[in-house]
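One chain follows as structure tokens, the form predicted alone.
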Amino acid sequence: MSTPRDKTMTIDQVVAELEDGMTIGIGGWGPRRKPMALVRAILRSELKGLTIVSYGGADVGLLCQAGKVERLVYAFVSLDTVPLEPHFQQARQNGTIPEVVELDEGMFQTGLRAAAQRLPFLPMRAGLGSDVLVNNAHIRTVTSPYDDGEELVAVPALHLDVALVHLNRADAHGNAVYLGPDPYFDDLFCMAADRAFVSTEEIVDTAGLTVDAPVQRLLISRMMVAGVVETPNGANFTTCTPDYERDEAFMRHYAKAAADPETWSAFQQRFLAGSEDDYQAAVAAWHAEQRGQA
């Protein structure tokens, strides 16, 4: 009898499947369980001209600053308590992103389930009388077919070559629970893509990804999965609710870093210019750094 396969690889094995001008979404939300080390290993490599298709945060502000975006379709892109993400506000407001698609958060969600659907839309009424459908021409409008004869947005599929997600717990052949409040549209993008990785904080047996969490929970399946990464706090400076609560400290330390270029030099080389190891030690000397100057 056949058994799952292992999908575990590690951080710089993911990057090395993706590839220049990849369209890649970035599950969780702003700044809520985003797979930033896998983010962060994105910026170390070589990669660029990607898509990039996020309900956006630091992902979104990072590698537009890298000037690894050739296209960039999101609904916002937010830190929530720093409403702008500062790196994005600058590349929008200086139009460095070559192209960029603004969706209401009803559409992009929708284009993901459209793309989950194997469908090359779907309707919906959500952006009608908008700018929307103003600045973004590629997007049509349909007529029912039946009696109503409603005209509504005809939402196109956000078909993504791979997405990246990070959730709770996952085991080795990539089934993935969440502890947290909300699924953040993760299995979405994972249906939505070609291939999806997932990062998580702990890779447990199969049997424990339903210890902590009901059934329902269990979000991402091995069959939507290529590959699984363990990657303890990697969702760092965002939330993984329960297993912690977003930085909230150094997310202001990188969003006030972010409006100087002096200082995001010296951010960039202190905390981004080495490995995943080099980051999450980096950040704890800060933390102990600002607990000496308390």
The other form holds:
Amino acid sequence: MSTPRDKTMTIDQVVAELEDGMTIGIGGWGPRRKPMALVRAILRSELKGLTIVSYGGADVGLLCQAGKVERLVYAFVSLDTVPLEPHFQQARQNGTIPEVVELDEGMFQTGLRAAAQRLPFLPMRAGLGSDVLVNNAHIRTVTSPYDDGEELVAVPALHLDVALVHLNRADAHGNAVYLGPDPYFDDLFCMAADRAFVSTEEIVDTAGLTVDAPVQRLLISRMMVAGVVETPNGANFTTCTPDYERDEAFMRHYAKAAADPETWSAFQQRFLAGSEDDYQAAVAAWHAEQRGQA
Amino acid sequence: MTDATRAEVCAAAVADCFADDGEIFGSPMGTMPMLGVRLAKLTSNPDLLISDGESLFLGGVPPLGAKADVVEGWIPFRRVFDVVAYGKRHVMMGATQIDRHGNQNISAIGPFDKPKRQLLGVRGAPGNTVNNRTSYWVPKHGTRVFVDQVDVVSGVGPQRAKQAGTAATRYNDIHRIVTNLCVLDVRGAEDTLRVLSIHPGVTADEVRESTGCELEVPGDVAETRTPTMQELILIREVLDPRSLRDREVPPQ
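Just the form predicted alone so far, so send over the form predicted together with the partner chain.
In what comes next, the whole complex appears, and the chain from above leads the way.
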């Protein structure tokens, strides 16, 4: 019997597919369901000069801090309960991100949608009258060819070389299901990209995808996906509801450490210097310590 | 009611912003806006749709921070953007700066290229303000919030919308700005800030001194109404028994 091909990979194999200067879209939203295991692997790599496209959280902060980002496309960068992402804030205030494109949240989605539909742009109202159009001289307006003659924003396509997303379950072929409250824009990221890589809590057989989830939760189809990698707890410290919620204590530890170069260097050595397994072990040990002190 | 706190006056003033909205999505950002929207739903406007701020439309009106018993719809971020464009939404956002012309800034302080202080980013403010009714909540009315010109126009006021053309003015509707001192709109001369009412215990001079730009204060400016007994009971015993409102606007 013919079956679709097996696309399972390791974290390092995914990162080996990336190149300097690429445009990389990162799924999820702020501190929610981010492919953090893949982000951490990029931090460990030699990659540089990346364009990062993200509804940003710590993914953006970490990549900026590590000097990986040449150009950043975002609408916000936030950890929600810690409103301002400390590394991103420092990078902006020190002027260390060479180019930024700050968009309205809806424009960002429209840009992905245009890329997913292989269009040069899509029109919308968002952006009109705001400094988004002042600070991004490359964004033009377009006049409606119909009787209304309205002048709208021509949101340029956000075409991606690669998309990285994290879903609750996937099969080896790239079909993937989200089990949490919100799909975010992960399907659009995949369709806006030449190649998409899905990291997942657990690789299951195809039938397993719909055992405990209605078929409408099958957000990602294998036709959009180039590779699948199993990364248990791989969204940590962001949410991956219902598998786990945000690791609030560790996120606050991260934010506090990020505020000062010395504490940051200690954080980096303890949590980010080794492999993904090392990271997970170090976070577990940190939690055990906290419980010990409580 | 004379024993209402300033925070409770603010909650009722926020609720009044949503009283005439009819059957639309009331979309509050932050504690006081959420309290006010839920108060409106329990009093002046039962047709309002409210969400858990995550992805669910709530059937009931739970207290701040509590989970809903009944869910009446699904509103993930992608559908929020659809509803923004559809227009049946009234958002109340925060504002780090608001200027004389009702432009709002949540992006950055100082020059955009190298900000003195990077804030959240423009988020949905540009899209909100040219698509659906938008109000603002300012917990600390001060001269650094109300400025002559915001550093980064995130939310678009009526004058900037007019300069951008019909597509921007068509649905631009900056409804109210509620602060800890007063209620304003942007229907002063040439689309500028105008005080609609001043909270009990606050003077017009105090409002002027706390505002870093020109401000229209009508001579016969009204006093903001105090909450009714029913509203006070709803605020204190139903919606906010933990008094989260006092953290935003401390008792005098």
